[in-house]
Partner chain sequence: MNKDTLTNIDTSFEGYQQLINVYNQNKDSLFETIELSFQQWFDANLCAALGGILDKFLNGLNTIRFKNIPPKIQAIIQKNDFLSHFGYKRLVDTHNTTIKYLKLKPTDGRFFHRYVVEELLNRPELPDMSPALKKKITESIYEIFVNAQIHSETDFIYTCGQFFPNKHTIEFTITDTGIGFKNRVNKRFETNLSSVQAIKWAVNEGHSTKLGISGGIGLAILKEFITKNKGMIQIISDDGFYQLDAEGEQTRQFSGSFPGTVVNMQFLTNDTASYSLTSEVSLEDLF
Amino acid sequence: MEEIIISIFNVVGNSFCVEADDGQKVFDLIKKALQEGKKARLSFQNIEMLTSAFLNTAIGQLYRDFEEDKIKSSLTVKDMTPEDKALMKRVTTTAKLYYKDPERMENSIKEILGEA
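Which coordinates fit this single chain in the form predicted on its own?
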């Protein structure tokens, strides 16, 4: 299976991965690769700052469009700090829960915020 390497630094254009818009660019590249039956390897080399907003958009959305097994077998990351790996794990766990039952998750969030 062909593997494409996506340099997060090159896609974003700098070492700060904080904007959801930048995450969307990464998501689009990953989605295209997976739809074409390719593997995607994300390189976080030269990335200084990473936020959950960026990762939610770049990675979290994948759980809306693909089965978890497909993501696990097709997506790998490299050059990530232990802190960023922990953040990634939180984001993917939340995304899996959310896309399994979006309505229930929305209601829980509203309850927490006192909007229910």
Second form
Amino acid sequence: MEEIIISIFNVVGNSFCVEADDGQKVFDLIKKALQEGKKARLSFQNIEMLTSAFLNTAIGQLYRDFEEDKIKSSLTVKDMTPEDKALMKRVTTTAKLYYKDPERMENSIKEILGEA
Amino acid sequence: MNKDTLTNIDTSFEGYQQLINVYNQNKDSLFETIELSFQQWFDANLCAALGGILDKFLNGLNTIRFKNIPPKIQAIIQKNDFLSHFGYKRLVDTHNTTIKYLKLKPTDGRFFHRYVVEELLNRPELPDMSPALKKKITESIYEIFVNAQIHSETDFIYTCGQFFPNKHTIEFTITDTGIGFKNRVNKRFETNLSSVQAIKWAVNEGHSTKLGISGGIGLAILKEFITKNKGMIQIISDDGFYQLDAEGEQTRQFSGSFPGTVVNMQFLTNDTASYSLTSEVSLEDLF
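Output the form predicted in complex with its partner chain next; the form predicted on its own has already been displayed.
And the full complex, kicking off with our chain again.
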């Protein structure tokens, strides 16, 4: 099956991918591709700056709507710096935990109150 | 007329307490003249916090008047554009140590981008820093700015910085006049955390008030970087104070509340630590 290439630089229109709203545009495209059973390659060519907020919206949300295996088998990434890959890994790990255990956040609040 | 004096304001708990005092003394004023004097010193990056407070007074149709600004302070807070928001002329910074005061709407991310490029990335007079260090500093500033955009429900975000060549530091402050950590967390989880508890909760990795989207990475990244850089973070929200520096974390409670949140970041510019990663995440392992 032919891979669709999604140029993050072109979708955002900027080499600084920092705002959550811009991440939403990327998310919408990936979601459409995955829903149609396509494979997508995300190109981070020309990207100078990424924030966790951008990646949470662009990538993290996928774990709410799709199974981990489906994401793993449908998405690939190219032209990403080692630092950005580390951030991406952190975002996907956090997202998996978040969607697997919705009570986790409430429990963490109880822990803080327990310290009081 | 209400008269207040800010005496020797530095980027410390005591400095913030004085700003909070000025806010609390005037927060209910309507159609008053509020006269503000400065004595000894005022850390220019704190213009971001003062600007947020003064705008609260302007919402009450009060008139702000500055009196007795020592020339040294006036020169800096005029050069960084702060005073031009309050009836003063703009000056050019000939010493090149200011990072301008900026007030912008949360939706104006594009203006913030231009500001970061002009005021930080393309400043030849800033000390020599490795590209990786510069990138980490910029990333930290963006993470905090985006947090204010997403979480604070503020009308405006205020930013300002100052470069201290002798101390080899950059101070950068981002302020919002939104709902604050405490109200945000308590609203989301229907709890009754204090400001300090809410801040302590929020700085932990993976903790986020966002509904339906994971998060809570930005502050954790900032903490890690600041620890390695041996800089400092301060978070002031309502009556809560949090500081992380080389001596660790400390929290305190103010008398009175700040109307929103201030995040101050201190970066060491003569940091020689390496920020390149020793091991790399494989592309196959990203998802």
